[in-house]
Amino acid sequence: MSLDNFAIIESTLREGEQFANAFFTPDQKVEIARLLDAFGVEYLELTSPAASPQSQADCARIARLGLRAKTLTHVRCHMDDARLAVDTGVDGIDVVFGTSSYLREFSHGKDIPYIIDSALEVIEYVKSQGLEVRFSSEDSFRSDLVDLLTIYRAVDQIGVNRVGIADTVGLADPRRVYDLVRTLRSVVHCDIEFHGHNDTGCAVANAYCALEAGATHVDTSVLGIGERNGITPLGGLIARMYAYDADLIRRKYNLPLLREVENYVAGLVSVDVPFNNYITGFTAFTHKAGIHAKAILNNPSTYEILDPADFGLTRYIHVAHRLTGWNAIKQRAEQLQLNLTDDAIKAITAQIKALADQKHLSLDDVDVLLRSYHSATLETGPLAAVAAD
């Protein structure tokens, strides 16, 4: 079952370069590669060396770093591109050809027999050089199913390592992804890779369903950056797979490094990590409602499917608001090492709620109240402190 044995093809250095704000210097590319390798991704996918002389040099440089992750580059299904890619020293080559009627009519103008002949020629050449090779259709979900299966059968028969399906415009939903991968799994013997764009918000769910159906590899990028709205985000896939099997994900990946990777890339492309980002967003482990806070304090699993400690993070109980409960205020008092009775805590909680109905409160406002009550308690005793309020 590929949910228990999958690989990440991390494409920040290929798909991520297509993000609107992206410009990575050669040294920055090396740092991204090193961080992702330290995180534990199995593959790094790099921009085609045919894109520019600098892309070719960067590809060769990263291929020589001696990383644990295998290096791939992504090229058109053309012999000239394949030869350039082989010369860079990468471990494998991802070959792509548009197969939908849209791309065949308005992009390259080639028919299915031509696509198959070209694919077989390039695949045979890459194999003869001792490298991994993947063949992917582009715009798979707007391609004719018979055409797709005909192409995939042909490349599978000559021993391609992987075939890829690509939701190039982000139109697929989880059911469609599952059905297509399941059908493909019954036709080919090689591995299956899924590349999903996030135009309609389904990239993570689609990637998970692809694995459920028998895919073995998923393309990701840091923060999901890429063409338009990007692709399956690395953190999003990790969160989804952690929910499936936390022990597996702890073993496979250096989870505390995720935040550093995301912050680094976010800085390079001049975006903020979203407040609700998977795992690392600043509200990801923030609890506010009183009933939630009480349960979290008793047992974090009540309202957390992810353990922040596994990612080097901590949860935060938000207490400065009208929804707060006295258990949360009590915990804050204990954090401040203030010894207050439950009656005092409840009185303070009532005052916090009253103030919060009138204005926005900060944690400092709560702390001032707690310390004031504590000081009054020391001076006059707990009952007098409560009565004096």
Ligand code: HCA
Second form
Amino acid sequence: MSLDNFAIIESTLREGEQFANAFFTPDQKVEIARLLDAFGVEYLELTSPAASPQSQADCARIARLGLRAKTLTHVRCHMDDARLAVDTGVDGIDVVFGTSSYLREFSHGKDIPYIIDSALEVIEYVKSQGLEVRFSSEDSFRSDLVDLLTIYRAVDQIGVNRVGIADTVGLADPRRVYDLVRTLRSVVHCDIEFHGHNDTGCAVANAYCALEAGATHVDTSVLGIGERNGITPLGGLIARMYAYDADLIRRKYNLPLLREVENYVAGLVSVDVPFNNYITGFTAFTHKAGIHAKAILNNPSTYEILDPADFGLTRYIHVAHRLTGWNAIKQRAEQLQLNLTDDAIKAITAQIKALADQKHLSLDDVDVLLRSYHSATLETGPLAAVAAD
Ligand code: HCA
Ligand code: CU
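Now that you have shown the form predicted alone, what about the form predicted in complex with this ligand?
And the full complex, kicking off with our chain again.
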């Protein structure tokens, strides 16, 4: 089943270059490639060598790094581009053609027989050079289904390694993705790749449904960067797949590197990692309400499906607010090595809640209260300290 045996095609160095703020120097591209390779992604997709002379040089340089990940470059379905791509020394080529009525009318103006002929020519050529080849239709979800299946059947018959479905405009939802991939799965024998944009926030769910329906490869980029608001984020897919099978994901990927690669790319494209980012957002392992905090202290799995330690991260229990509970305050006292009775802790908790009704508290405010109770206890004994309150 493909959920247990999927591959990531990491496209920060192709789709990610299409992000508004992206400009990667050659050395920065190499660093991104090395980090993603160390993280363990199976493929790196690189900008077409036809895009610019520097893109061509960078593609060839990354192809020569001897990475464990396979290198791919992404080109239009055209023999000139295919030749340039083969000459860079990459392991495989991702070919794309627009098949929707919009693209056929407003972009390249070609009909389906023409698309098939060009696809067959390019695929035969890439295969003859001993490289892996994928054929994808841009804007697949607004393409005619009969057209799509006709094209994919034709390329499958000549031995394309993979066909790709692209939700170029981000309009697909999980059910539509499932249905299309399922239908395609019954028509072709080759692998199936899914590329999904995130305009309506469905990119992770869509990628997961594609895998459930029989897709084998998913495109991602670090933090999801890409055209407009981007595609399936690497971290989001990892979180989703970890929830499916944590052992599988721990085995496949070097999870503590996720934060490093995200911080590196965020810096390069001048964005902050969002507070609610999958796994690495600064609140991703912060627990607040008293009931949550109590259960987390007893057993973190009560409110956590991801173990922060697997990602080299730690959880945080937020105690300085009016929703707090005495178990959380007690744990804070223990962290500060203050020995206080449960009655004292309960009295302090009541005081914290009263104060937090008046103003936004900081952890320092809580610590000051705990420490002053503790000193009072040392001077006068626990009962006196509570009574003095
Ligand atoms: C684009 C192309 C693409 C290609 C996807 C693919 C898309 O519009 O820039 O090759 O699978 O989203 O259709 O990124
Ligand atoms: Cu895209």
